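The chain that follows stands alone, in the form predicted alone, written as structure tokens.
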Amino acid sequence: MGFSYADPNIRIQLTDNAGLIKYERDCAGQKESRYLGRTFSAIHILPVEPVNLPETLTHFLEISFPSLLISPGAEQTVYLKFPVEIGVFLESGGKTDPLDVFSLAPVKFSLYGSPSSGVITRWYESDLYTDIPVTDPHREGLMSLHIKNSGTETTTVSRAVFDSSSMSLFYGDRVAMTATMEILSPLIAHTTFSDTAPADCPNRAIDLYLARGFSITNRKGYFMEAGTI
């Protein structure tokens, strides 16, 4: 079986090598090579939850952005960019297994909350957009975030933290996901994901958690209890 994919920054190929299949990947100089000892019917290269590199240290994604003031009862939809990680999957016998994950996006981590009770997050900084900006789908996706202030105080928002185990990633003309943030007070907000595909991104990505055989118990989102700034 032979397969190859190449663009200026990413090269993937499968070659027949003395009865074994050799997998080789070069992502901007980051290389991976291994032999595959079984046959498969298809290969899929798709975006995955951006919390897997350089290893799975956290399942929380934190996006920081310029401060936004939200009045009580107000609602605002904005767009945020997020890092894209790319997964390679092999399909065989009706089952899809992950083979490799790589990314062109820089990897940074942060701590949300206190050292004793906070969580490590995959951290990414984004501008704030009210219209859909141009994105490089190999490096960045676009999140539509609907913010609602259900509290009684005007609140400043400059970051959002998400539990990636409940993410719904879609792809098409771009990589996309849709999320909500409900502000309950200046110290507490609740973030969730929508399972509805954007019109220009009709394809649902493979859920890496499920592909790895993990069960997903949290579909209720994440409570940010250390503030929104």
Given for the second form:
Amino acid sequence: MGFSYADPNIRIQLTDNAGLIKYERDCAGQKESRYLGRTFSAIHILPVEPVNLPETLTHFLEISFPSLLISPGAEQTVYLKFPVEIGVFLESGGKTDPLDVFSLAPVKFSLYGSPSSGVITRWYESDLYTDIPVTDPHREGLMSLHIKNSGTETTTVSRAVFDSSSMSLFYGDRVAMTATMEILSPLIAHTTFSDTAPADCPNRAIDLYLARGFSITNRKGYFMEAGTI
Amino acid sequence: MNILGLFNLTVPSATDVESTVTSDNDIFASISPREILIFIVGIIAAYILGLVISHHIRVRMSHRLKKDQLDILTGIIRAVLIIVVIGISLPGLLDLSVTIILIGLVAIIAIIGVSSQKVISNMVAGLALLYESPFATGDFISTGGVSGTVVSVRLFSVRIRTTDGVYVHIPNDQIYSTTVSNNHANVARRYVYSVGIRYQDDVKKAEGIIEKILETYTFVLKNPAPAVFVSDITADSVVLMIRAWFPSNWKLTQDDISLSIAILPRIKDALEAAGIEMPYAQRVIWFANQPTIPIDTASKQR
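Would you mind generating the form predicted together with the partner chain now that we have the form predicted alone?
Time for the whole complex; same chain goes first.
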């Protein structure tokens, strides 16, 4: 049993060493090597929720972007970029298990809210696009964010925080997500994901949360209660 | 009316009490194997019921309570169930009146209370810790001169593993009556470091180098933003203070040493690579009467 994938930045290889399968990965110099003590029927390499590296410290993704002023009642759809993490899954007996996660995107953490009541987030800075920008699918994905101001005050938005346990990730020509941000007041906003696949990204990625055996209790999104700036 | 009359109990005099209490042999002679079996089955049923209730509590409350709190709560529920079953079935089994059981219970509680004040004090403190939950298993805490990771929180004591691997057992009343610092109570924690540079070095350049390191270091939080500034000008050096926030649940913030090892060598190497050096301690000494030091010019010329 053998498998090999290589591009200028990523090399993945599975070799059979006298019945023992060796997995090797090199992602821009970040190397991983291990032996697999079991057989499998398929290997899947897919984008996963970008909150796993270098270790799982949070399940929140925060995207920071240039300030956008939204009037009461107004709605605006913008495009943002988000970091892509790539998961390697092994399938056997109808079960899919995660083997490895790696990424070419830079990793930075941040705090949303106060140290006592806030949350640690995987932080990413994106530009704000009104048209679909070109993305490197190995490095960054495209988020379509529909912002709606249901409050009574004009609100400035410069960041969005998402709970990855409610994330729906799709891939095709690019990696994509569709999200909504409803502003309830200048201090409170609600972010959710859409389960509908974008036209050019028909394939649903495997939820790493589920593959790791966690049960998802939150599909209702995240309430940003520490402001949108 | 005496106090027993308040509860309408039928113990008119001490002699009646004596007559009610038969000898041990008589008590056990009157117990049939069937009654013993029912008693044992009752206790087993209470134990199983306790396990079932505990399981349901764990499933339903695991996202609200910490593991230690769940352990103590389920333990109390199981103990209460067994005590209730014993309390209900024992009087009938031993053919004792409720009054005798109550008197016996009060006597036992009084004896335990007098002889085990410390134990009870620890238990009460344990319940208070359970309610307030200032820390949980896995947290790194400092209390009473001891710092380490909490291994378990029990009804009477807390067990801590220090960074050098020593197991420390601390009674609950001691912890409850002293200051406890918990490194993990908040999701983020600020660390402060001081770095001294020489007087002739460019302060702005040094600050820029350190800020760049903090910016590119994954675990230094973007918000709150790290800060680097001159905090002191000492006799030997210009002291730069570094303030940076890190996630509390990151493994290197388990103790202060691990983080220092990860951060400080990077800063030192980057500063030295830019020609900025750590200063040596130095003193300029002025003599009141300038001494005459003979200079051997002949040997210099040779």
